[in-house]
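The data below hold one chain only, encoded as C-alpha cells and taken in the form predicted on its own.
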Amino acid sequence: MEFQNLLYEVEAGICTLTINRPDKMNALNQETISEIGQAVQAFEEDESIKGMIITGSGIKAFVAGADIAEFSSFSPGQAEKMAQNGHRVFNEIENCFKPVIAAVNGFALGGGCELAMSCHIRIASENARFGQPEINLGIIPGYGGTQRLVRHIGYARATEMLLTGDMLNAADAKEAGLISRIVMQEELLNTCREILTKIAQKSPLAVAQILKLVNRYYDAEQGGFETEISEFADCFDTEDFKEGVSAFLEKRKAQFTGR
C-alpha cells in the first residue's frame, strides 16, 4: 500500500508499519493519524497477515509527539475532532484480534507514547524514551494518556509524570511494566518479528480471544477516554495553551497564569 507519510511493508505473513516524517521526529499529524488508521484496517482485513509491527523511521524517534504547528491554532472544536480521531484509531490498534507490537526506537513522547500504549506489546531500543509532556503547553493528552498509563504503570506514576512532564528511560520503563523487553537497536525489529512469529504458530482464535479478554479487563473504565476528549478540547479555549504553545514554537519557557 502506498501512503503519504507511512511505509507498509508486508513479509512472511508479518506488516511493518513506520512513521515515515524523520524530518520532523515522525511526528503525528491529521493525515498521519488517518493512515495509521487505513493502515490498520487494511491489516485486519488481510488473512495472510498474522501481526503487525510499528515503529517510527530512523533511530532518533519512534513518534516524538503530536505535530505542535498544526493544532497550535485550533478552536475547541477542532482540538475535540483531532481527540476524537486519535482516539478511533488507537481504540482500533487496541481492540485488534490479531497481535500489534509496536517497536519504539527512540523518543515515544505525547501522541507517540499513546501510540505505543494502544499497541498489545512494547519492545524498545536501549535509547528509548517515553513521556507525556503535554502539560508543557497548557494542556492534557488527547489520544488516550490519561488513562492508558494509569493502565501500565499504576496511578501514583502516572499521576507524577503526567503533571511533571518528566520521561522514562528505557530501563525505567521496563521496571514500571509500560514494556516487556529492551534490545540493542540493531535487534529491535528481528526480536518484534520473532514475537510475531512465535504467535502466528498458535490458533487464531485463541489468540484473537485472549486479546479481547484483556482488553475487557478495563471495561469499566471506558468513560475516563470520552472524559479526556471533553477536557483536551476545553484547553483550547484557554491564555495557558496559547501561552504554552507559543513558548513551544519560541523556544522558550512557559509562563503560565491558570487562565
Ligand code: COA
Second form
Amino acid sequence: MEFQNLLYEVEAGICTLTINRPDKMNALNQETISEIGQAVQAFEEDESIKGMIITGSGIKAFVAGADIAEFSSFSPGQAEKMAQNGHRVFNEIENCFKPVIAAVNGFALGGGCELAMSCHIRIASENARFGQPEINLGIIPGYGGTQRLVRHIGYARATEMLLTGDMLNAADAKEAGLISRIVMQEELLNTCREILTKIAQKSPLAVAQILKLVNRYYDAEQGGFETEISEFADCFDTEDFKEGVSAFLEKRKAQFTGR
Ligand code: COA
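Having displayed the form predicted on its own, please output the structure of the form predicted together with the ligand.
Every component of the complex follows; first up is the chain already shown.
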C-alpha cells in the first residue's frame, strides 16, 4: 500500500509500518493519524498477515509526538476532533485481534509514547526515550496518555511523568514495566519479527482471545478516555497553550500564568 507519511511493507506474513517523517522526528500530523488508521484496517483485513510492527523512520525518533506546528493554531473544536481521531485509531490498534508490536527506535514522546502504549508489546532500542511532555506546552495528553500510562507503570510513576514532563530512558522504562525488552538498535526489527513469527505458529483463535481478554482487564477505566478528549479540547482555549506552543516553535522556555 502507498501512503504519504508511512511505509507499509509486508514480508513473510509480517507487516512493518514505518512512520516516515524523519525531518520532523516522525511527528504525527492529522494526515499521518488517518493513514495509520487505514493501514491498521488493511492489516486486519489481510488474512495472510499475522502480525504488525510499528516503528519510526531513522535512528533518532520513534515518534516525537503530535505535530506541534500543525496544532498550534487549532481551536478547541479542532482539538477535540484531533483527540477523537487519535483515540479511534489507537483503540483500533489496541483492540486488534492480531498482535501489534511497537519497535521503539528512539524518542517516543507525547503521541509517540501513546502510540507505543496502544500496541500489545513494546520492544525498545538502547537509545529509546519515553515521555509525555505535553505539560511543557501548557496542555495535556490527548491520545490516551493519561489513562494508558497509569495502566502500564502505575499511579505514582505515571503522575510524576505526566506532571514533570520528564523522560524515562530505556532501562528505566523496562524497570517500570513500560517495555518488555531492550535490544541493540540493529537487532530491533529482527527481534520483533522473531516474536511475531513465534506467535504466528499459535492458534489464531487463542491469540485473538488473549488479546481481547488482556484488554478486558481495563474495561472499567474507559470513562477516562472521554474525559481526556474534552479536557484536551478545553486546553486549546487558554493563554498557557498559546504560550507553550509558541515557546516550543520559537525554541525558548515557556512562561505560564495559569490563564
Ligand atoms: N511536532 C512538530 N515538529 C517537531 C516535533 C513535534 N512534536 N518534534 C520535533 N519536531 C521538529 C522540530 O521542530 C525540528 O524541526 P526544524 O528542523 O524545522 O526546526 C525537527 O523536528 C528536529 O527537532 P529538534 O528539536 O531540532 O531535535 P532535538 O534533537 O534538538 O530534540 C526532541 C528532539 C524530540 C527532544 C525535541 O524535538 C522535542 O522536544 N520535540 C517535541 C516533543 C513534544 O513536546 N511532544 C509532544 C507533543 S504533544
